[in-house]
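Heads up, the chain below is alone and in the form predicted on its own; it's given as structure tokens.
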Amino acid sequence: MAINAKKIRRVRQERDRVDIVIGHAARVVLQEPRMRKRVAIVGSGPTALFALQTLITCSQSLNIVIFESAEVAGKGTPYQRGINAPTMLSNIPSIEIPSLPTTLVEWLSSQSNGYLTEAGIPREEISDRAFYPRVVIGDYFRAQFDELIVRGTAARHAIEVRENCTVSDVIPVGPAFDIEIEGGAPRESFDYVIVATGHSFAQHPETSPGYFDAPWPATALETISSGKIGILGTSLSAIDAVVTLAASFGRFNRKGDGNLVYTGQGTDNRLHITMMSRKGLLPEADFYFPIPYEQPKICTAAVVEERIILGSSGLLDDVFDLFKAELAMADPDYAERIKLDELTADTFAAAYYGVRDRREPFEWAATNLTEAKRNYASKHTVAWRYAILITHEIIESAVSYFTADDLARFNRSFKGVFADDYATVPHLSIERLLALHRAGYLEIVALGDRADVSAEGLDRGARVTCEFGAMVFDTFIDATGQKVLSADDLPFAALKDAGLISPALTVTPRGGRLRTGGISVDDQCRPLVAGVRPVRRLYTPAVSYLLHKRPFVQGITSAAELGETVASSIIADLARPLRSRKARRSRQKQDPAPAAAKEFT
């Protein structure tokens, strides 16, 4: 680790000495390591960086163990270099990332030519406004994460980082949990596990010739022969993907009126790329609106949570007036345009994407980057995209109440409403595609609602089949971002047979209970023991396990609500006072739940 190791021994010694006052005499003795709570993260990408940064505040001084399977600590997946190719965007800037101890524009400032240009950064350009490149993005958060372990030691923590270190199991023993390491190593005991292992993604997404179902790592891609390319997906990770493939085909270069050019190279160059989605459309360029966020004056968090108080009947349908009352309150101009009072839950989708529908999707793509830049340049804020953007989490607060009809109503249209909105894209990535489809060697096609992709018969590649026909790829690459997750897929296998982790369930019209995927969780992350009683200690703040419940939390922002989520709740498990600990003890002895599940609630 790129840490100062003179620096960390001196904070240790010092650490390490507890004074102690006798009358008017004070002695230094050593302070007992077992006095120490243990904490585990399992995962060092931001969620436990914001884990950790609000872990270290705590009074009691714990000892704190991060372990990461990658070879450097303090990135996490979305933006570790190899995994991620330079011309990958991050799509959040640094007025948008959550409190670190350096901000990204005060730490990109103070990095040398050398670092910047090799990122392709003009010094003059740095802006808290700009986007950068995400292996950019994962050397900020080393620095962040190093800087922490140096405050943290000095808080009188004892923190180490295990690099090339995989988890293999979480075992509960008695109130604590041991950690299994892939290898063999002795296992460890702690106090509390965060298992914050975030997006999850296949090593070797090649899974035959020519099909890859995940565009990481982009060193995979890299090895990509030229040919016909087929990109399932149409967001910005499906852009890395394309734009990644056309580096190694060709250059992107900006002429003097400003507009970015495509040349392709090579005499054997038979590129061609086709992107595909349900809808055929392409993303919103990244659009101004003042931060930090301005509050909705109908569709209120407190109004939403009062509405949810009385019950998941009808819930969508109410919490669906509540924004389109909202969205007509911001720009009744648009709310006219659109009809949107005709409009209902399982229609506004249709509706707000009415006017791309109604375009060519390059056509579409340049007159919106244009607006969106025209919008920049003068600091405009168009009032119904920032209505939509300002109650996504609003709306998400409620998506774990809804029935199973509702859930299911919800994530045909509605959703994708909220996710098109928040996830636009940097202008650079709409650039690059326009400019790789003026040159001729990419397309972007409409599925409809009936898709089937398969190699079988396929020496390589695979078919895609929809309604207008067959398609075939040399090579095929699934870039439709993280998959949901199921209990079943935690690979720990210690805690699903202890009964620790339970199956997410949405209860349906008839008051039964529908598993819907991901893992059950409280509001501090914490796994539901037959989805009702929290399992203290275990926090489980994996996104992949979150999405089926929370739709909209991804991203370096939710990362930090969960991770100061889980480190509060066990600064303030810590806090307790030591009666309340031995009442629960005692009204545990009382509870008939299974002994494997009791030990830990």
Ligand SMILES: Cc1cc2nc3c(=O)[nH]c(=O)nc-3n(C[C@H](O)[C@H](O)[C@H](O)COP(=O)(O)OP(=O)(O)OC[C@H]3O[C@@H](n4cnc5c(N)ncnc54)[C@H](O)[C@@H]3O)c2cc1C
Second form
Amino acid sequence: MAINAKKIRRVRQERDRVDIVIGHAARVVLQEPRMRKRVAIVGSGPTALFALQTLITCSQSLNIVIFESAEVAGKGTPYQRGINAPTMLSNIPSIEIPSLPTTLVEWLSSQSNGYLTEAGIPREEISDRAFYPRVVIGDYFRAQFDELIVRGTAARHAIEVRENCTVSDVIPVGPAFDIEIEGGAPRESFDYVIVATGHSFAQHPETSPGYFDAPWPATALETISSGKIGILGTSLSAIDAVVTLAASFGRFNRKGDGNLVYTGQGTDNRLHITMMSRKGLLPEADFYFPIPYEQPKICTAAVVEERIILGSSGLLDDVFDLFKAELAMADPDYAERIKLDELTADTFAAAYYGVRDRREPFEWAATNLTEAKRNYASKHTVAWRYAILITHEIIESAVSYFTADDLARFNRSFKGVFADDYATVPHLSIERLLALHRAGYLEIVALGDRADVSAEGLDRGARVTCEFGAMVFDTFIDATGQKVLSADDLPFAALKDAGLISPALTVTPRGGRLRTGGISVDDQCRPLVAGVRPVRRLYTPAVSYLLHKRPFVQGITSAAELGETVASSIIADLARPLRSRKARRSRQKQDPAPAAAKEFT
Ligand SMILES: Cc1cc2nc3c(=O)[nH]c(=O)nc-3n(C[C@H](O)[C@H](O)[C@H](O)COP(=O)(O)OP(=O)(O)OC[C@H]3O[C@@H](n4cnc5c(N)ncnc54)[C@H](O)[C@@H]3O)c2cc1C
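I have the form predicted on its own already, so could you send the form predicted in complex with this ligand?
Expanding to the full complex; the earlier chain stays at the top.
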């Protein structure tokens, strides 16, 4: 990146020491520490990691402070030891993790035999398509975090990491922000703040005896005694809970014939786990597909973008037509089998689940696993599955433009198809569920469209009532995953009091506005004041608050995209010529926006 000569002269005139060095990624303008722009990153999970990787390419030297409430920074919620059990698997292989200093495979290969043995990873089985325990991914992220700090420091940025340090508020002060931390340390001022607080779960999930609001931290599940255990959910989080419980009460062993078996330990055989969901279906096994993604031919990002520009009315149906055309072209046999040309955005899901819906879930899971393994061995891609996969983020780009009615239609069933297709699970996870079922410890129940969960009148656990009857559990675990949080849930009161955080709204067909959860942000993740004007220098790439309009934002690839987006936005803001900032300020003077909000936009 070239250095702007005029800018250097100007900085010299300001009598700052100016130096130019060749850093890792760019030439860097060195400034006295007091002149450096200060960037606070709240949270140090994958979003922060990828933000840091981009921030250190900034040509101005920065003062970056990373606040992390956990004991160990650089890992993130799903990858921390303690919160997660070593048996919990990630569903992202090395090849899909966006670029970091070292790939996961390279990093694993450089680990000691002792580390690999403890993690249960045979050295000869390290591969870019394999799945590893989430705590191992956490160790990998931490190593990348350390390396980025080394690189950032070499590029003359000052980077400070504060572990065990929970940010309790972000307070707007003039054009900057004060960070307040728990424990009463003096506030510190920052020019830019990235709120990368990610997932949000209660520290103590057991809200009444035997009733768990969430399956995290895993250590909480380890206290459960055997008996009848009900788990709401059948996808990734629910599988996590099942596997954690299974590890507490027995062992999985691979037999000579390759089959996995589960054996309960001790004399207490009362353990019985029931997984429950609306359809009572298990997720499918991870399927083979080319990486990086191939580009769709019809339902392309550009075509969907052009359609978005034409307005919200009829958008869901038009996007569905593009999706349908893509699917039909990719896999004509599948299209004919499910009678695709007769389907709409409202009826597609029923056809998609079709056969699977009518089969016994474990029988289906076994068949699907065999097929997935065969396809992996022959590197065969099922075309319709891949077409859905490569269009999911393109479809997502239209979601925030849907009318309230279309959003409700999308959420009712069409959304679930994409989640089902991309959130496939490691083969080992399916094998574990099958082994538990064969041993008589696990069943799945379809609840239908209406179910009620209540702990009323019970000493412990919960009663689940659905149209097919009622079940009482000694222990109940809600494992339906991260809930969509709204502006009211944001723990930073001063931002809300200053009117900088607004609830996300969706336009109704009559022009009204409906709250749909989440907070309103622009495409750079800056909160929108009154849903319209972005707050400068504040970024909120926190997944729990974005899910309402970005339903597929949950994976590591999304965290990378969010982190890179906000960091690039900061770099672009720093590079803005002074003139444009002045012009903006003079425009603001004439603007009748509320005083507090105006100062930050
Ligand atoms: C159980 C689970 C399993 C998952 N498995 C996968 C998977 O296998 N593959 C995949 O691709 N994606 C997976 N995901 C998706 C996951 O969203 C991303 O992988 C990623 O964790 C998002 O990163 P993040 O940094 O935004 O949030 P987080 O990972 O949640 O990180 C946020 C960090 O901020 C810290 N923090 C929060 N509040 C404060 C505060 N006030 N002050 C200081 N620090 C704070 C937290 O301690 C945490 O370390 C999973 C998600 C969950 C919940």
